[in-house]
Amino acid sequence: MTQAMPRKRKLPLKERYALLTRDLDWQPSYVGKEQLYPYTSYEGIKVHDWDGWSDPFRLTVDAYYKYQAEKDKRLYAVLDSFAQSQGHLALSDASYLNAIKLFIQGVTPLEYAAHRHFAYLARYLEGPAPRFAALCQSVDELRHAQTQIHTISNYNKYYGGFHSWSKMHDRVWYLSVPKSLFDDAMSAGPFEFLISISFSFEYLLTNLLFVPFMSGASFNGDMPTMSFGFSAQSDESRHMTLGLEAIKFLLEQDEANVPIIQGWIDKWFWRAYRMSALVAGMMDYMLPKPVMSWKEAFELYFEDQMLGGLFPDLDFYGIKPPRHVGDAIAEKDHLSHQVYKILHNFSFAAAFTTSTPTEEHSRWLASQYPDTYQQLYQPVWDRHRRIEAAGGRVFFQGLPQLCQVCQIPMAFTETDDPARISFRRSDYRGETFHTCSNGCQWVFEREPEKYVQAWLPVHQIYQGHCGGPTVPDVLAWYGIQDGDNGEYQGSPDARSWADWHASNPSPAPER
């Protein structure tokens, strides 16, 4: 009689997770830890116990891929249905796609850059738990880049400005804003990168981009973009939790880490906030059917959630709200209007088109910004409408001065005087450098040797490094094609949209 084999005990998830992640670590024998992990000490961060890392989401590799595969099935079903039904004709208007052009040019390459650098952290962080967390985020970011490219590629069949987006990310003037932010983060140390991306970038920019803007995509008939946005949002929630865990872990390891981390929070809050200016312009001006203003989103996702909830929790560790946060709050009534005016002025040299807000859109802006819009910004747009009614169009035929840090044209105003351009000057090694705000000046003067090396597009154009001395030379070097840029009204996209809807009129609504 054979004896039955005892049944193996099914391990609980926590124990199974530990066996498949932390217990796969090993002690090096033929090299020292300093050689194996050379980048975890030079920033001054002290870590005494890597096992003190608490994993916010305990997902093993097999569970992680099954979970992501289910989300991909749902997403690609939406993409197939949208493409087969000519869903692009059901958008609110073709002008909406200018926001999506900005997205694939400015945001999607950042997803891929994050994938690359989290893979680097997955190799060089000393503890097995944070290495595994970085590995999962690296795969997340790669998936985000891929799903965004697949989703938006459908529009490339019908509309201009979607081609050559990765080339443009490296070359075009307004795209140096997001590119410089990630170059700054990737050239920092591993712990600063964690704070810059997993904390400041994810908490501030991701919340504002992947929730209210994706709701705007849905409201404007763009179901694929809404689907990939919300498909990514569950990952972004994990990334934000990872960033918060990284901060708490480092703060609990040694008191000497507190001032270092406070400095990083101060710096990266402002860097991420300045880049969010592009999102502000997209939300308020590029959605034909706006759903939430930049001001409302900023108050909800930053002031209420971060200042009202997150930073009071971090006060226990000695962390204060970011430096210059008051300046950001003071700008919320102005930011989107000022940045869109920059884009409107210079869209002849961009890979998207712009247009003056309609009277209906202007009324919506006035309702969202009752203290500033009618007094300061509506008269400007009214003047543009009069010029355009007479057959003209205003483009600024010059090159603007750029901020040395955020690389946005110097068009923001003083927080206490909307009639005066904010302009800061710093001297370093006998040279003068200009920044757009107290925040950017502080960032520059904290690490001047880093920012004096900035690749500023205007400077590069004047030096002849961008294809040639004329505007057509520069646009050709950018990869911009006929129909990609300029004024939306009368553009190839606008004409195609009108022709398609004239030949396929929408059915009259039932009475």
Partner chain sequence: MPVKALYEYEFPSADRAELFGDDQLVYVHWDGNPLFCSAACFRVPQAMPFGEFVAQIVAPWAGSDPDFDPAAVRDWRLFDEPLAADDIRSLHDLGIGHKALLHFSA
Contents of the next structure:
Amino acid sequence: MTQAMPRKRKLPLKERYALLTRDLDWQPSYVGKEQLYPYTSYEGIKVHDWDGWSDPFRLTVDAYYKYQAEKDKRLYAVLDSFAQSQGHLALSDASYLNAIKLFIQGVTPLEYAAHRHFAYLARYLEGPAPRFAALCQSVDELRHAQTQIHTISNYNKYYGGFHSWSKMHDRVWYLSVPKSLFDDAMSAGPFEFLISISFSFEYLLTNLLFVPFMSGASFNGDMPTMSFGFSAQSDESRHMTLGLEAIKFLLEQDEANVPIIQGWIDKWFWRAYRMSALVAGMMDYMLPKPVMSWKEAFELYFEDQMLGGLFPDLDFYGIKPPRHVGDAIAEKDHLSHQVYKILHNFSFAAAFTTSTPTEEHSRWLASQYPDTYQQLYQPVWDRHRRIEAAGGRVFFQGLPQLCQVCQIPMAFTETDDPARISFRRSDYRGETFHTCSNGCQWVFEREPEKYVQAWLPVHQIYQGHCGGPTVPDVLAWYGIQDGDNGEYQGSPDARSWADWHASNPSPAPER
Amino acid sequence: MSEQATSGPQATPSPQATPSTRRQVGIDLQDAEENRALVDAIRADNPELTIRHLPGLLKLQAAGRMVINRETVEGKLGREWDTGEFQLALVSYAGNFSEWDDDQIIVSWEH
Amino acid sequence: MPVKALYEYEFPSADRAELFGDDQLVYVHWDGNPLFCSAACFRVPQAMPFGEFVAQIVAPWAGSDPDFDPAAVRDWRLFDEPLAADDIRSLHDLGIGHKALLHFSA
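Next, give the form predicted together with its partner chain, keeping in mind that what was shown is the form predicted alone.
First the chain shown before, then all remaining chains and molecules of the complex.
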């Protein structure tokens, strides 16, 4: 066996990492530290010893590029075989791709935003070890954006909704949810950014956001998405580690950091959780072959692993579970149903399509949500089905009221009364502001001067900034083309799919 | 400032008083041919391991601590293996990487 | 807690009333109708009579529900208070201001 053979070794891992992250640094001579690193004091965070930071992965430059190259090699092998084997026909159903449309429109631009901001941290954090970790993450995020675009471009040849995601991300109403969250984080200081994106987003919630997407892809015949997903997730594990290392490092540096960080955890848990509501709707309603319900994933990845595992560890430093986490738990039986209802009401103005759940899918939902689905949500879907059987299709003929903080239509209900919409109202400088939940109201009232500036898509349309006053004007400005949107049944994607799978298929025309 | 009072104190669950040795740590690995030997090695070194299959994914969990030994992996693989290669298999985890050196990777809770 | 910034942090609201001139935004929620996910948002003249607002703005939206019956609209509320709906009086005169939330039942 090879294990008995002497190993040719470079320096031990610990030593190589120490050389990279300690010995290669230098002290500034002709400018002061404050000039070189102007952004690390105004948030009130105190750091006494930057060398207290250590990356458990002990990643070095040579190892980083070696493993990243291997990951890319594996991914591109899958992409090649997908294109060669007409993989776009092998999905469970074309409607599955609505989940992937949401992904490239909503998530891929966040990868690029993260790339930019980690490049900034790689320049402006004072310690060489966190700078190097941020640099690797910046390169990772660019790789993610590129591989996602490359992978999903395979579908753009055949299906609608994949063509203008970058423009859409900046303009379309439901995409303002992820965009505004990242804008909020990027316009905060470097330490708040670490707690928002690296800890709250990457460590607390990334599993809930990404793993179901990738398992869903695997289960629905989408090998390329599964491959880029897991390829990205392997980097994500490193990013989670950065988030955890960041919070422990900051908590250990000074006791005065603890309340500041608790405030950021309270804010960013709720912000990231609210954004993940879109994933909840996707998981439970958009996958023709569902993998795991939102509720089960929430219990497994958040309640068990984070509340049960992580927070007792953080209790050692005086950190408590996020404020409002009780509200998130209380609504786990409702969230996905309420979110998909929004998408179903408004998909005439979206770059994806929606459909009333089939009876088979309804049975699955009832089995996953025995306490709520048949009581509250199925009767409404049954009503939609009756209206559709008579030739109708209910869309919301107007624009919704949006939450000032999360920017999701105000569709969430009171945690103790699922029949009542949760309206929260705040007044600031003589103006009324509406939020959807205790969490979003708390976030607003903590920093109202920030959130009054929110670019709320509905209000922007009414101010005349979105192409014109009519729905076709706005859709044109969004970059949504006829057939990208609306009802899935009878859509161009549905018709193409049926045609390609007919017994005598006509040759599939490329779009 | 608020006219509508928010509901009373949050029903925030307090951290369970479970010691770090009993709280579950986890590793999610890609369900792929090239990871079989790695999974076998982890199973061999962590007798209390539970494995759950999800599409494309293996979810490994153990109470308190999970260890991956280079020597065991190499024995199962029949070739040299760098602990850094673990990154190629890893999808996600719960816990801390409390050790990651040339010979061993340990995931555990600390407090 | 004010925003932490390196400079004086003072910016106007993106939806302040003055940007809408003689108009304003009004939200309308149909209580207890789960066919609609949320309240609707409209831009309307402050001087618009309430009856016109209901007939020309609210009804076409509520008609997204094929069972909507304009004659059955009742129990108007402004935020959490009952509203003495009066078709002749303007939104402004009824105290319905910028970004007010109205409820009704049907």
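Positions refer to the first chain, counted from 1. Rigid core (definition): largest C-alpha set, two forms, superposition within 1.5 Å. Computed from a prediction, not measured in an experiment: that's the story for all the values here.
**Q** With the core lined up, does the C-alpha of Ser491 move 2 Å or more between the two forms?
**A** No, because once the rigid core is superposed, the C-alpha of Ser491 moves less than 2 Å between the two forms.
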